[in-house]
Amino acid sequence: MNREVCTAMVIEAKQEKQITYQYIAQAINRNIVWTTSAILGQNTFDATEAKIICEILNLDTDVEKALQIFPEKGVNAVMPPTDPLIYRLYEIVLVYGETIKEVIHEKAGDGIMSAIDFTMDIEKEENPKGDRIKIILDGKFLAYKKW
């Protein structure tokens, strides 16, 4: 099984059951924001990761394998994003890309922020004039080499 199908049938799994991915999340003692990335194939469960989640969703062991095999990370993506919050995502990094580049050079010196190495959370505030969302990227800096 490829992991497109499987994706297909975690997420209909999902859908039929009712059941949400911090569900799942919790089930696996993983964050939400990882466990959903990895249920969409960005990211690879481990056996007993993967067993769990196919339980829960009384899925096959076909399911179970192909969680398990290591994505191609970002082959799916469509350039321009026509998904609203996608594109408003690419926006972000459009007009404040660099400014945030700027700021962590002056802040931790010339390098990168590590997408590997990294965790992100997703949070609702309420907000009597429109409920907010906060995004919280936290990834090591890592410096450039010199040689």
Contents of the next structure:
10 protein chains.
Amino acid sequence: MNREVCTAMVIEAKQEKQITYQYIAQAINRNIVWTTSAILGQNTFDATEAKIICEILNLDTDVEKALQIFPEKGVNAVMPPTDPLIYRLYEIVLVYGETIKEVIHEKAGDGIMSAIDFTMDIEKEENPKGDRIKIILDGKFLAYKKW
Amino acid sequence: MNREVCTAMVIEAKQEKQITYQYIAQAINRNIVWTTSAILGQNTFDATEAKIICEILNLDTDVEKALQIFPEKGVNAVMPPTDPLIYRLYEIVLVYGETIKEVIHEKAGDGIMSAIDFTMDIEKEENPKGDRIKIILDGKFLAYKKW
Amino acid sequence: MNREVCTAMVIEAKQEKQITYQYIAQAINRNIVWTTSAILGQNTFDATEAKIICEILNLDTDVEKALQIFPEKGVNAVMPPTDPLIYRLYEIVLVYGETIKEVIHEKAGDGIMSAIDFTMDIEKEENPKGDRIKIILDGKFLAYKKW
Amino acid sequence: MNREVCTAMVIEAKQEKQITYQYIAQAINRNIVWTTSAILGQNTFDATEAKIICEILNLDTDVEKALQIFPEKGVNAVMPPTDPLIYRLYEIVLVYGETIKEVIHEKAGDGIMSAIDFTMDIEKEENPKGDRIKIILDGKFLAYKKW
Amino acid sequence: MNREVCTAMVIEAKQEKQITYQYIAQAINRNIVWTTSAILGQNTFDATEAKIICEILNLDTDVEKALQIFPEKGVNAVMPPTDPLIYRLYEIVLVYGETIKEVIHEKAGDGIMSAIDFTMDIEKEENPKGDRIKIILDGKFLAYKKW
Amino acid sequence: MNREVCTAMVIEAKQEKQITYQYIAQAINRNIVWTTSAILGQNTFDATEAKIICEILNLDTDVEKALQIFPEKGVNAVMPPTDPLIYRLYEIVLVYGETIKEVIHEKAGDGIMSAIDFTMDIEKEENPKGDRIKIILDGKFLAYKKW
Amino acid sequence: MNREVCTAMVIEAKQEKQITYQYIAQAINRNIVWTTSAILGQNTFDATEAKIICEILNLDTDVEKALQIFPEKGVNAVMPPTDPLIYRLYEIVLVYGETIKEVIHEKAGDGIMSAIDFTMDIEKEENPKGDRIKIILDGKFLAYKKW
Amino acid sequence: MNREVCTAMVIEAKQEKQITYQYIAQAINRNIVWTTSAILGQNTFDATEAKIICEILNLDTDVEKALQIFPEKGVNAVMPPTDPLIYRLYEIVLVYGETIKEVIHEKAGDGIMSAIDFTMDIEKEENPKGDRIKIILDGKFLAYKKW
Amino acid sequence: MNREVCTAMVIEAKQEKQITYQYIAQAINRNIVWTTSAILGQNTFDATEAKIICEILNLDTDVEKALQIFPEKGVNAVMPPTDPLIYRLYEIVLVYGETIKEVIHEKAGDGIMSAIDFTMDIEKEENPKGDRIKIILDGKFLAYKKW
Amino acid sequence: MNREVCTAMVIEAKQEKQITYQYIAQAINRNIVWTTSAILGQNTFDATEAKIICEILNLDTDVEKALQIFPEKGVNAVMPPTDPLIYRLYEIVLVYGETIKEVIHEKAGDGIMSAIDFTMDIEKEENPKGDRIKIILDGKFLAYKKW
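One more: the block was the form predicted on its own; return the form predicted in complex with a further copy of the same chain.
The next block holds the full complex; its first chain is the one shown before.
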């Protein structure tokens, strides 16, 4: 079973059983963001995690194995994104990308924020003027090597 | 004077005088991220802010006026970004865009995180295993209106 | 059942039964534009609306559930549009986009018209020189936040 | 003088003299939207209109002549738009284009809304929950000819 | 039955029965160009036309209904065209587009040739130096409206 | 002098002197369409033609020589065209390209209409229901060679 | 049977029976290059040729008919080519295209080399320093018509 | 002096002095195709060749040095080409690329024709039915290495 | 059986049997990099190699034959790559491509590094500061031929 | 002085003085590859390095300062590359990208080779069958973080 078929089966089972990403994340003791990304085929579950998920969703060992394949990342993303929610993130890169570069260089010197040694957190913050979404990107600073 | 010429003049003056974005931000009592974006022509200074900046950088009233023009945003951005630092942000949208959509919908329902009613903060966090960069995106949740 | 299959089934049933978008809109007490967009998978029905639609079109509960999924918006759109009707809308953005930006800024200051807190109406206006189509876009003005 | 140089000169003079599009529109007895589009080089002034504008802005006859050239439309537009305000219009075509096609066909049959025999109006509507922008597109319905 | 399946069935039946576009056009009393375009899913047959075509080609009522759907135009076109015959038309737009614009403006003023209120004729002209193809495009002149 | 500078000078002189393409075409005894295309740098004048044009427009021998350079064709065309007039031609290829291919093959067999051994005529036809534009494309039929 | 299915069937049969393009070319008395292109769906066999090919490959009359359809050319080509062999040809156009234009104009005047009244030959030339491939393109010179 | 300025100066001098590529090629004892490509900045002259060319065209030592820079190849090419002459070459790759791949593999096995260890010749062949252009591409066969 | 189906079957069998690329490479006495590329359909196995592989993976003679087809290279690659691992390689070309060109020219003169007469090696190097990956590209230097 | 002007001045001075990249690299005690990349504006010199380079090339302090700006990387790269030398590198990613991904995952697990904590070496290896170029890419293995 390839990873795309596996992803479709997990999502269908999850919808049918009305199980949340949060529930699965807690069951495997991981953050909801990482768990969701791994379900969507952007990260890799280990054997234990895959087993728990297949038990929760009542899926067989083919799915369990496929969840452990190192996936081809990003292949189904549409760029520029057409979905308004995802486009807003793209727009932030478009409008503020250069700004972020300048501020990181001023604060930390010549290097980048890693997207590999990286975590992300997403929170909803209640607010009388309208709730807010907070996305926290946290990546290791990698200095450009000179040689 | 159009906004692009104005931006180039401010950056040149800033480099020559060795003044940081942080210094300018404090002088106008704004966050460094917003201030940098406005210098780079992605946001608009008001009259008072423009005046202070031109005093700091010793620039004339043409620049002061041009800093108050509502800019054409994002026009000089290269997409996909070629600079590794900016590309990593793009890659996060590519790899995690769908994940962010799913998590926001699960936490807040059918809507988006605004990129207009929006603030961003960037911090360097010292860490013995290697310093880390934290980027906090904070936008109003806007529910899709039904009619 | 994923949203695309669901959309195809609703449209087929609608064609077979010769039912108009207007009829469905009235049955669920919504505007024809919003209703059509939701049938085409660009907005989300709630449980009550989905139930009514499936009764009208004689479709089963799988469709009913799928109509309530938060959809991936815009993914099937062709840009630039090849269909002349849709291209004319694109052309209006191409030719008048900058004009609309200038006029909104002059009338309301630095901000945008929301496409989320947004409604649209479409009317045919009879006219002896040739009928006219009126499309009314109505979105909340969102000022750019400074921080 | 070509039309692009002419446009830049009119905009610079307009900014310097702090004259609004509305003021110019009233002086030539036209709608602000059409007037703005013609200043931006997307429509053509007649001799009388061009003369009045050059008097208001104190520009010479070269500009006056150039304002009467039939322009090359849309050439400077960036598509997809990078500016958030203009992008929201593009997003409306992306998300609702098919919807508009279906609704026009249901209301008026097989044809299109003209973007040539066409007018547009933009209004700001004050609202205690936040002001709103209304854009009214009004084009002749053109039926596809059969032959 | 959607329009694409319908198109494929009509073309297959037409090839099998060795029936020409010209024959079908005469049967429904339309020009061969319009008839061919409608068979290829770029225009819409009315009920009478659809019935005649299905009788000629021995196709059932599902096809008959589908031939009356208002089609999504141009979606299968490859641009730039790869087929040499179609590319030559594209090349004419590429090389002579600006010329056509200038000549129409000089002859008829500020406006366009409609592609909706439009007919086309294609003729083969025998010639001892080599036969020639004549394509006659005939569209209504639409003046740009001022408002 | 390269061909682009030459084109700009001819057009400027033509505008200043208020001379039509038709007038120049008659002076050199050519069709207005061909003459316009050659002025716009898409075809080549011979020495006699170049001389007459420079006399009419009062331009020097540098221009005269440059008008005889074999030009790089199509390089300034924007595809897809943004100008509505030129876009309508592109749309005809998009919507009717396949139709034209089918009709030419049915009428003349396996080959193409040449865009090199080719002439074009443009006429305005007065009509009480609205004037019409007629564009006649006339190219040699070239059969695909088998070898 | 459409042309793509037909092509796939011919190639599969050819591989299974281990028959070369050269063998088929000789059987129908055509050049190997033309024969290969026609098998790949870029040229059209006549009835006699199609019959011989189907006899050699033991294919039925559906294939025989489909081999005589005038094909849609070039639709499956990937541009820029990803295959190194085909890319080298593309690179020759990229690097030497302008050179070829200049040399043809110097040798033959203002016109082009036809790709329709055109033949191609491919030869392997043994050489002790490494064998060489020779591709001979031979097309009719078509002068640009003036009118 | 960079290579682009150098190219422009050589071409201008060549046009002014009415010197052919053939004449220059003979003066440096090279093929006209290679010579033209090197003048256009796609190949490199050695010191002796550069000197002869600058003497012929009466250009100074800056040009002489610049003609010896290893150029950035292909950067000014427009792909797909807009000029009909160059497009026909591109079309040959589009339509016959796969054919050439198949024939080379059948004749010489798994490898490519080099575009580096490569020569090209262009000839005009007089013919009563219309002159023909012959382009002979001749490249070393490079087998894919296995390791 | 075409090459894509064949590739999918080999990979599925390899996953099921938990066999490494290294194991297969040793069985056929080839480098792991070349072996992996050939399994992925980017290089060609000879008859002996194909036989061994099918024995190891328990696949039938259809696969064995298909593994010997000269493949269409690169067709499934996504460019720019979306997978972070592959993107980093692309980024190296983006950022260091010009550098590599300059250094090769300085060290070896006017020519290129072949990607056909070419081998690659990939090694993991253990390192207390974090393991490293070494990719060694080794291609024949091909001088540009002059003629 | 911005970084692009600075780069152009350094390269011009280097050409004029006939100084090699190797010579400059040794003067600042860095590898030729890194030094070349930094001269071309893809890496950053420190104050000492910038000073030495400006002394060697006889350039003033404006250049010295500009060499220390953190550059915008990759902005002038053409992708896909048109220059054959750089294209071959791109082709290696196109053809072997997936292979490299598979081999790295098999050897080191789920992660990537860093292009930031990264060095490159380029060597010419003399060989009687034709000299070879060796490019050694050496990057830290970064495992995907789970959280």
